[in-house]
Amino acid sequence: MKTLITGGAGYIGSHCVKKFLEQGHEVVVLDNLSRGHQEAVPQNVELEVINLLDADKLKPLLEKHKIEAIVHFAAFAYVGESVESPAEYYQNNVVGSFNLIKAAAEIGIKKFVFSSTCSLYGNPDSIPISEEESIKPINPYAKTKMMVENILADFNRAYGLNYVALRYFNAAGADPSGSIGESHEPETHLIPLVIQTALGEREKILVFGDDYKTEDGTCIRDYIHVNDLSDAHLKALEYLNDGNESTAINLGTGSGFSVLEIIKEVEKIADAPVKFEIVDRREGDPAVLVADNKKAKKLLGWSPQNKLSDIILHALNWHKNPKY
């Protein structure tokens, strides 16, 4: 099956192509580069330099290529950043994705895979968090997926395009051999800045707020390798290649870990103390989010297979000779 993956270049994305082309899939990938790396694309992979805004460029290249699968990642994914450039972050995810999905049914395409995200629940009312937690994003960055996914449901239903929303948890963690890696300018992610930390090149790291109602007052987050999100990406399509109908899953581990517990962690693995320091809690961090992942399980067959020691331990490795 030949699959289109857009932000292929990106941290999530390389790492499918990475998992698409060792289980012998066809890939192109498609990237504007304004946040992805080429070389995290491999040579042998041929590369789209294309932004999605430009609509009529779309067609022509899904015809051209004879695709026949998309797997959608390309999206701005800073949380703050959207709260402060709304404007660009609806024109780039939701227009670009529309521009995209429009191309797609045009054409006749029946198979979408979409990087969705778990912050559509804001502030759930229930921890695990499963699918049926109700739906109330409380940043632009969230409602823009939010409103990517109620796109796919309408053309499910008029078109025929079917697709799964993958909803992440924390994304982490790096090829384990090393080729690829997470490296975002600027770095935001939580493992990452505690290993930059570890390695000394960050003087410390800011843990936002010790007063949450959890064991040691700091935020909880399910952490996933991104080589098991990658494995989730692939099953996703071959449910939809088996005729499965259109839905959208959680993929998370199930557990999760406090900021300071991840501090610990990379101290232990790295051997190298962590300079933290205690600030204030940030707007609209919820105490806990964890996943429920029995529908990953139950409809995929996929469950994660990597521990935190594997993210962190693989981490650092990329963070230690990152190639780009």
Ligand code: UDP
Contents of the next structure:
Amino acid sequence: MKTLITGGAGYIGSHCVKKFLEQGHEVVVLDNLSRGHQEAVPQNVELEVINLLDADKLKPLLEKHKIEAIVHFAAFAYVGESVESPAEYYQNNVVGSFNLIKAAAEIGIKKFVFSSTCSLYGNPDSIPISEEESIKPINPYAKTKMMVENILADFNRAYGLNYVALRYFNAAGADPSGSIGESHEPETHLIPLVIQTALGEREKILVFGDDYKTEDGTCIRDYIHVNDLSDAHLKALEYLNDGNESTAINLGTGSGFSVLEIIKEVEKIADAPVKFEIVDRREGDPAVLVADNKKAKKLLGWSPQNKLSDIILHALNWHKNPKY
Ligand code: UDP
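Having seen the form predicted alone, could you give me the form predicted in complex with the named molecule?
Next comes the full complex, this chain leading.
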């Protein structure tokens, strides 16, 4: 099946491209390279440097490559930036996605896998978080993802575009080969920052609050290996291929780790001390986010294969020798 992967030069997208190629899929990457890395796209893969806001270019592109399925990652993904610049987020994430979905529907493409987020649950009422949890995003980034899920649901009803929205918990880790990994500018995510501190590239890590209602007072998150996410995208496409109905599915391990536990695990695996300082809470951070992943197991036959130690080992391997 010929698949278009948007954002295929980005962190999760590039891991997905690798996985799809390994499984014998034909892949075309669309990326405007505003945040992605050209080096992350294998040389034998066609890369179309196109902006999703250039709506006129999308139908010709899909037709030219005879695309049969779309996996859509391309989006801005910084919560803080989305609060400061909501216009850019709504334009890039919502309008861009709408252009792509509309072009796909007009051509009659029936299979669409969307990169969504657990942040659309906001401050959840119960843990672990199932897909039944109410949708109440608390920042523009998460609202853009909710809106695109809504567009997909309406297009499914009206035009028969089938989709799976995958709601990720905390993506982390890197491909064990060391050829691709996480490289954000600026980096804001916990695991890369802690690793860079262990490697002596940063003086210390700031821990955002130790007065949460958790065992050690720091926030708990469900860290999921990027290759387990890629695997789920492949399975979501197979699920659609088998004629199953459109839906939204959580992707997490079901286990949570606190910020201090992450620091300890990195110290152990990197065999180096990590200096940290407790500072004020970061605005908008819920205390605990852990997935109920039963639906992914049941519908996709998916279960995460990597443990926290694998995530950290592979991320460490990448950060010791990043290629971009
Ligand atoms: N965090 C932290 N210091 C940092 C970055 C993150 O204490 O420099 C905490 C953050 O408050 C959250 C967890 O680490 O509880 C994971 O944050 P990250 O930004 O990696 O992902 P998020 O949960 O925001 O998607």
